[in-house]
Structures are given as C-alpha cells and as structure tokens.
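The chain below stands alone and is given as structure tokens, in the form predicted on its own.
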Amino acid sequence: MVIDACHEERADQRPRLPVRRAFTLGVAGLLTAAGVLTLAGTASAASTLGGAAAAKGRYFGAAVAANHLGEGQYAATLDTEFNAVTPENEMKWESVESSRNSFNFGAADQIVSHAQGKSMKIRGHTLVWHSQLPGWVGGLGATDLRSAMNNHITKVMQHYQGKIYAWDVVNEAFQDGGSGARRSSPFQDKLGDGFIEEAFRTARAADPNAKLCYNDYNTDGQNAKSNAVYAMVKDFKARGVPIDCVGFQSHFNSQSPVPGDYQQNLQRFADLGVDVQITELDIEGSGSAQADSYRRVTQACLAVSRCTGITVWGIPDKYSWRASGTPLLFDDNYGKKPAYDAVLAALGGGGDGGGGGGGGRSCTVSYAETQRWGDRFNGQVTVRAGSSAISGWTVTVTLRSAQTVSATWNGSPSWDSSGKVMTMKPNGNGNLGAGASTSFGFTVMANGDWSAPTIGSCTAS
C-alpha cells in the first residue's frame, strides 16, 4: 500500500480518538505549590532510549507538537526517553510564513526552547514542501517563487541559526510508482529541477553549520522512487551541491511492511558520503509483530555506521496521525509497548521493560478504589517487583482536569508544574524480593468527576 506522507503532516488536525482509561494508579502527596517533574532523572541513561542511543552514538528522537507540551505525561515521557526532537507542524511554511515576508515563530520557539532546556537535538522540519503551502506560494510567478523561496529558507534558518542539528530542506519531490518522476509543485512547475538544488545552496549559506537533508517516503527498500532519490543524491555529491543526510521516513503497515532490503538501501545512500536518519518512524500494529518490526529497523540502523538516529513520529498512540493503527512505542495512556521493549533491547539498554519483556529489573502496578465519600475517594496503587529484586520504584499518576490531591501515604510524591501529573517514589518502602509488593495510597477530591486518575507504568531501579 502507498503511504501518502502528506497526510500525517496535519496530525493537529484531525479529531483524536478519546483516551482510554487506565485503571493502575500512583500516589501525590499534599497539593502544594507545584514542583517540577522529576521523571527525567529516575531511570538510568541505558534504561530509555535516548540514553541507550546515545550509547550507540546516535539519538532517539519523536515528533512533537507544541499545544501538547503543556500536558504533564506528554511532557514527562520526552523528557525521559527521548534526546531529539522534530516539530511535528510548528516550523512549516503554512506555520511560519501565512503572510509573504510576515514570520511568526512561535509554536516553534516553544519546542526548541523546551528541547534546548533538556539538551535535545532538534531536527528542523521543513523548509520547501508542496504540501501545508500558504495559497499566496502557488500564486506567485517564477521570478517571484525563485525569490520567496530564498528568502523563506534564509529567514528561517537564520532564526535557528545554531540551534537546529539537521534541516529537511527539500520534502516529498518524487513521483510515487514506477516512473521516478519529479512531483508537480510550484516550485517543481515553474522552476524545473534546478530547485532543489538552489534550496540547498541557498540553505548551507544560510547556515553553514547545519547538517542539510533530502526527506522522503516509500524509499525505505530498493525502488523507482529511492533509485531516483540515489541518483541525484549521487549526482549533488559528484558536482558538490551541499547535501549531508537523506532521511527515511520509514511508515509501515501489514500492506507496506519493513523492506526486506531496507538497511542494504540504508546503506547504499550512506555508501554516497551522506548520513541517513529514520525520520518519521511509525509501524502499524501491535503485539509481538509490531516489536519485531521495530527491532528491525533499529537494528537496521545500528548496522549503518552513518545512520545517525531515530525519530518516532508522535509519542502516545492517540496523537499519532494514524491513531486507529496503534503505531508508536506508547500507548494511549503512556504505557510502553512490546515494540517499545524491543527497540530498548535492540539499542542495548535494559532497565524496567515497562511491566514485562525487559528480562531485567521490573515493575508492575495495579490500581483499586478503597472508599468513597461525598467529595472525594481513595485509592490505592500497589507496586509488585518482577522476576527480579528490586531496590526502588517510580510511578506517574495523572488526574483528571477537575481533581486535585489532598494527601498521600507511603510513598514520596512530587508534581509537575501543572499540579496534574505526580511522580510517586518509595518511602522506606522501595527494595521489595522477587514477586514482592508494596503499596501506597492517596486520597482525591474529585470536584464532580470520579474517574481513576491515569497511571503511567512502573519503573524499578
């Protein structure tokens, strides 16, 4: 099946599946001015995957959108797994530039602000698309789209200057099938194929230091498409046309699986002297079928010396543009995946396993409501080792809009900025036997609505 990118690109856009409830729960302590999260330093660096990438020389990154940022688990889990980031929408041209020459950054500020704070990479996602264009970009004649586009890259890049790792510069130019052909744009149509060559002319001038980069998608495996992305890659490197990195953006489903030549294309672009990346990751599926597809292709990169990093394209399953496939490493309520489990293991790393499969130090959680009463209810959040001892624990719990906490026991709680989101660490109560448990519990008012609050899964230490 033809995966067509473009429709991802509006992930903010279309309608969200509702969350599903997870009835597993950890622990706040009294609500007080709030703190901030302090998941980011629970796990080791091989026990997530951006420690465990970087490890192996490489990041792991994940799409982001910014109105999500203010959410406290959205925000816990990058900030945790992740030590890249790409914006999911924010710095396209639609985004940046309605208006010709009127710039607004915004959105964009706000993530790489947020991935500056946590020393992330940021990948600078996309300067010249046919796709998410401003109406005015088509109008223009070619003189004036010639001189629009320029400008575009260059007031773009210049106010990321040092900030941006890897740009995509040029998006989705060929034809899916079998022809290999260029795909009509405006600047395809009016300019003819000396464009994206004079994008990333004008881009390296722009900023001399970011790694510039080709992004496309049903090139994962040998092709018309990839065959025509491989000779003008080979032809930019030969007449010194400034191109460091192609990028893969990997969609795959049970109709478009994992190529079985899929890291010997990998390594034929790498062969040319150019880094390759898998830049939008996302595997339809799920269980054991899923994992191993994801293994695959990060074993695939592994086996690439230039393959530089990863990036998922979303973080939970119901913020993905193909919510109903259930393609990301987390699911809707930040719980971790078989498939996540299997990229950890692939990359090395090792720790929780998020409640099952990691082989090493692991957690489970369960949740009960214990008594009710007019305005509030207690629950209770109990916290079993795996087949191994284990010497601590971390549990998330996230209330609904309306709820606060107003007391915990057993546990040492602290709060996200957004009094929302707790983090629940053991007090005395941390090193349990094989199979053992321990338990801790808090009391909720629930301002009109009582559902269970959200528990994120256990990690052991």
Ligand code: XIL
Given for the second form:
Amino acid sequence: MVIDACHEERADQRPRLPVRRAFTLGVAGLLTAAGVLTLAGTASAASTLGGAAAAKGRYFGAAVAANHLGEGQYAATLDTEFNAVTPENEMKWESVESSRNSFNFGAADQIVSHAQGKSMKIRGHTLVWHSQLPGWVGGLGATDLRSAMNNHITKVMQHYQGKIYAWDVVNEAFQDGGSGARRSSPFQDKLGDGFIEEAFRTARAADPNAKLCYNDYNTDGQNAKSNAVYAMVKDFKARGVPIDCVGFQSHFNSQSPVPGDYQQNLQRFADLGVDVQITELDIEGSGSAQADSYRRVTQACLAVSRCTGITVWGIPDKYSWRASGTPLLFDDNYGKKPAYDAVLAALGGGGDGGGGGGGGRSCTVSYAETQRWGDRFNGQVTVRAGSSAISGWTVTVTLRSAQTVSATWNGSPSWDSSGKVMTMKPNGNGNLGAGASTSFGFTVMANGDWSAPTIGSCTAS
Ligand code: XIL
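Mind sharing the form predicted together with the named molecule? What's above is the form predicted on its own.
The complete assembly is shown below, putting the previous chain first.
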C-alpha cells in the first residue's frame, strides 16, 4: 500500500508514518529526534533569577524604590533573586536637581550603596527626559538650557563615577505613532535634533567607563518609531558619536503584547554594534499566558548574544506603577508567580521544587520535531512531573502565524480565538508519578514556516 504523504489526518488519531518507519521506543512509541529542545533546568541549575542569568553571562535586575528597602521581605527578595538594580525614580532630574545646580543624591545613594554592598550592577536612569523634569528647566532659553543639560549630565555622572554599569543618557525622545518624528520637549524644541548627540558626547566625557544607552518604549518590534531610533543609532555609529547600548523598555499588556519580531528587532540593533538591554520589563496578566510572554522575552534576550541583561520594572505586583495589571514576577506577598517559574526555566535555572508554592507539584516540558514530510511536520511535547506526583498538567503550544494543526494525539486540546494558541490538557494521561513523563503530539501544516511552535511552561495540578 502506498501511503499518501499529503493526506489530511483525522484529529485525535496518530498519523501513519510516511514512507519509512521511524525508530520507536517503548510502549508510548516515542520517536527519537536529533536536537531535542529541553525547556527546563536540572536540579543542579541555579535556583535564582540572578544566578541563572549569570550562568548565561547576563544580569537580571529590578527597578528598586529607596523607600521600600527597609521592608524585610522586599530587601530579602531583591538580595536573593536579583544581581542588578535600576533606581525607579531616584536618579531622575526632578529627584536629584529640583532647583538649578543644587543636587540632592540622598535617595539614589541609598540604592547605590545597597547594590554595591551586594555586588549588584547598577543602571543609571535617566539623565535627559521630558518627564519628571522640574519646571525651571522648561523655562530656560536655548543657551541656558544647553548649559543646564550639560551641567546636569556632568554633575550626576561624576557623582556616581565608576559605580554605574550603564546610563540611560536620553530617554523617550521619539514620538509614538507612525511618523518616526522626535517628541516635543524643552530639549527638542529649543536645541533641535542635535541635543541627543550633545548629551551623549557630554556623558562620555563625564564618565568614560559607563556604557551610554538610548532608552525608549514601543520600540520593541519593528515599527516607525523603532526604525527612527535605528536610523539614529546607525548614524551615531557611522559618525563616531559615543553610544554603547539601546534599552527596550518592554512594557506589555493586551493592547501592546510582546511583538512577534521582538528577537529580530533586538538582533538588528545589536548588529549595528551596540549592546541591547531589556530595561523596564513588565507584562500585564496572570497565569500561564503571562508566563508564556515572559518566557518569550527571556528567550529572545538569550538568543541575542549582545543582549546583556533584563530588568523587570519592580519586584512585587503591589509596588508596580501598573499594579492593577499585576505585571511582575512576584505577587503581593512575594510569592513566585508562574511567570517567575517560566523566566527561571528559560534562563536554564530552577528544576525540581524550584517553583515554590503550589503544594510541591510541578512539571517541565521538552519539545522535539519527530517527523517531517511534504507539507507538514509532527511535534512532540514530553511532560515530566517534578519531585512530587501530579494528577494533571496544562501546556500551551503557540503556532507561527502561517501554521495550522491538522491532528493531535494523547492530549485534549482547546483553542483560543486566534486559532494559533492550543492549550493541551491530559487525555487519560494526567496522573504522573514523581519524575515520570508522558507525551502528546500534533501535526503542523507548515504553510511555508517550518520553525518550531513556541511551547509554554508546564502547569501542574
Ligand atoms: C515610572 C515609575 O515607575 C513611576 O513610579 C513614576 O511615577 C513614573 O515613572 N518609562 C520610564 C520610567 O522610563 O522611568 C517610568 O517609570 C515608566 C515608563
């Protein structure tokens, strides 16, 4: 009998093998595959965000507020989990120079000395920004404004000389929307386009050892705004204007999700010869959907060799600037959320018992492409219980936009409205002893895109 490689499979039925039989293993009939992608760490892997990131040559930081440092759980979580900090507000112009040439570094110094005591990297945020700018700055004429800007950069950077890893020299200088134009601000309106270049040149002279970054939001994917920033960075590099890094704030929510081309966008900036950093990450939501987005961001940074680190914009949800959207990795009681587990696993850390909470039940997933032919391929996800037995599991599979699924087996799928996100639950294979595994499979119609679908983290019950 000739097996037609292009026939449509019926759902919930294992497809017949095309042309040649694959090597099978054991009763479950698992197919061997080269390059199995393991999505979870081992028991010996680092058990904190900072430790796991360090093992990958990255930092993992948090925005920190000086007025919370006295709270035991806050400081303990910071010190245990993170190896970098960004003062959330304390280094902004209104905080350090609320009246002209009179500097107050008290709150920022508190964060800096805390971080130094724990050998954490410090990102300086931010020198020139239209927001949180004291009124007196906007009242100056061009000549005065130029010298006030340069004085501010110089005095602040010299105060922290040798202590700051990277400075956001200029923040949010481009407008949202399709124009790619500069944002109106006292600096832009009075000094013109050249203010950014001048700020970077002044910054290099003030602290030659700090990395100098341009930082912005809604530049996370390729769009008119990020294209405009890209053109500026390219021009700076061509003309020798000192710039070392670009920060991508990465504030995400349902209106502004993690863009599909996030990694490619980071990469194209890196290809200009600058470091890239994820500087203010927060993603509104909860549960496995939030965890999956965090995981994608973490994987994107790891996939770009010049992505030097990730900073989340706060520690527990309750102190987030967007607290109602619960966008962070820790809940209000400093409990680790599924997003935390996903980030830690993506960093290659964690392992059994790494999740905390959840009654000790945990699971991990790995993915392999087991078969490819004609116009489709088979994917297989292996679900493995952690150190405790589990009685159920949930894993999401997110297809590339061109792809569809024509068949599934050994699982019970449900689909989101986009038709691209399949949530798989057990179909009689939910009970797993400690360390035991099961697998489900699916056939993907590639429609030209042969890349692997994104496998979300595993949630155990
Ligand atoms: C936010 C802080 O989190 C808030 O506490 C403050 O009230 C406003 O600024 N882009 C930035 C950050 O570069 O400095 C902002 O931080 C968030 C958006």
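Residue numbers count along the first chain shown, from 1. Rigid core here is just the name for the largest C-alpha set that superposes within 1.5 Å across the two forms. A quick note: this is a predicted structure, and the numbers were derived from the prediction, not measured.
Relative to the superposed rigid core, the position of the CA of residue 94 differs between the two forms by less than 2 Å. Comparing the forms between the two forms on their rigid core, the Cα displacement of residue 385 reaches 2 Å or more.
Relative to the superposed core, residue 57 undergoes a Cα shift smaller than 2 Å between the two forms.
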